[in-house]
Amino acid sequence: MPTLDELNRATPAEFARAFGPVYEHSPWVAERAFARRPFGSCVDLHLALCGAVQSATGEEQIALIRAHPELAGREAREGALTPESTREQAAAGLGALSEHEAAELRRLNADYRSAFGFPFVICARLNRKDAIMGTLRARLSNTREQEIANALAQIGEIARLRLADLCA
């Protein structure tokens, strides 16, 4: 992790390379936050990143949600998750699902995507597999607008924790 002074002097490409992974497959968030330099702390950086998401268009926010993989989904089975997502899903116990649990999660993921048009997003690091499955079931009864708000809030938590890892 660069120092704050180095961070504030970084080129746009260096900044995006360092902080692009904070938002899954969405380096545009870091690119937009770059314009808010100088940062006095990691908290300031986090606020700039959150501001970039909040000021994004609705279409960009949906694209950000869609950039996230399904929990224990195809990408996980194929070993194609980002290193961050791999660690987070494993920490939640999603890499050790029984055959029955895996089938149930696949069904719930499909129901959720069918209902809302994007994958279910939850901060896996703050949850265990049973809580994730229960939350997924409960959130299926929400409106699409509620789920957009929920997904963006969860993405914010994921980003906060990833940024804390980088700032540690």
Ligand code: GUN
The other form holds:
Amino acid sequence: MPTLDELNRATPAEFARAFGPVYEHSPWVAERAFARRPFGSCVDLHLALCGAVQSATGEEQIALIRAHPELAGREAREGALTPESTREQAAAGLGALSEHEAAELRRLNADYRSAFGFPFVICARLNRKDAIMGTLRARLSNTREQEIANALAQIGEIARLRLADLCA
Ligand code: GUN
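Which structure goes with the form predicted together with ligand GUN, now that we have seen the form predicted alone?
Then the entire complex follows, led off by the chain already shown.
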């Protein structure tokens, strides 16, 4: 784990290698946050990463949301998740769904994607499978603007926990 001093002296390539995976398939977030050095703490680094997301364009924010796999979705079935996503989905108990639960989640995920045009994102490490299903059902009645805000807030939580594994 790098010290703060090492973090602040890293080259752009070293920084991107270390923190690129904090945002799913979206290394541009870490690349932009690099410009906000020096960081006083890991919390400070998290704020810089969230700031890079906040100051991105609406299209970039939607692309960031779309970079996330569906929970217990196609990538999970095909073993094509990133290592971080594999751990997160397992932590929520999504690796052990009954046939009935899996079918229900597939249906809810499909309804959500057709309502909003992006996948349902919730921080899987902070929610067990029942909470995930209940929240998905409830969030289906939100507006698209509310769901963009919810998804970005959840992505901030996913990043906070991924970062805590890398920076102490
Ligand atoms: N898609 C929905 N929730 C999550 C999550 O917590 N992590 C990842 N990687 N993808 C998700």
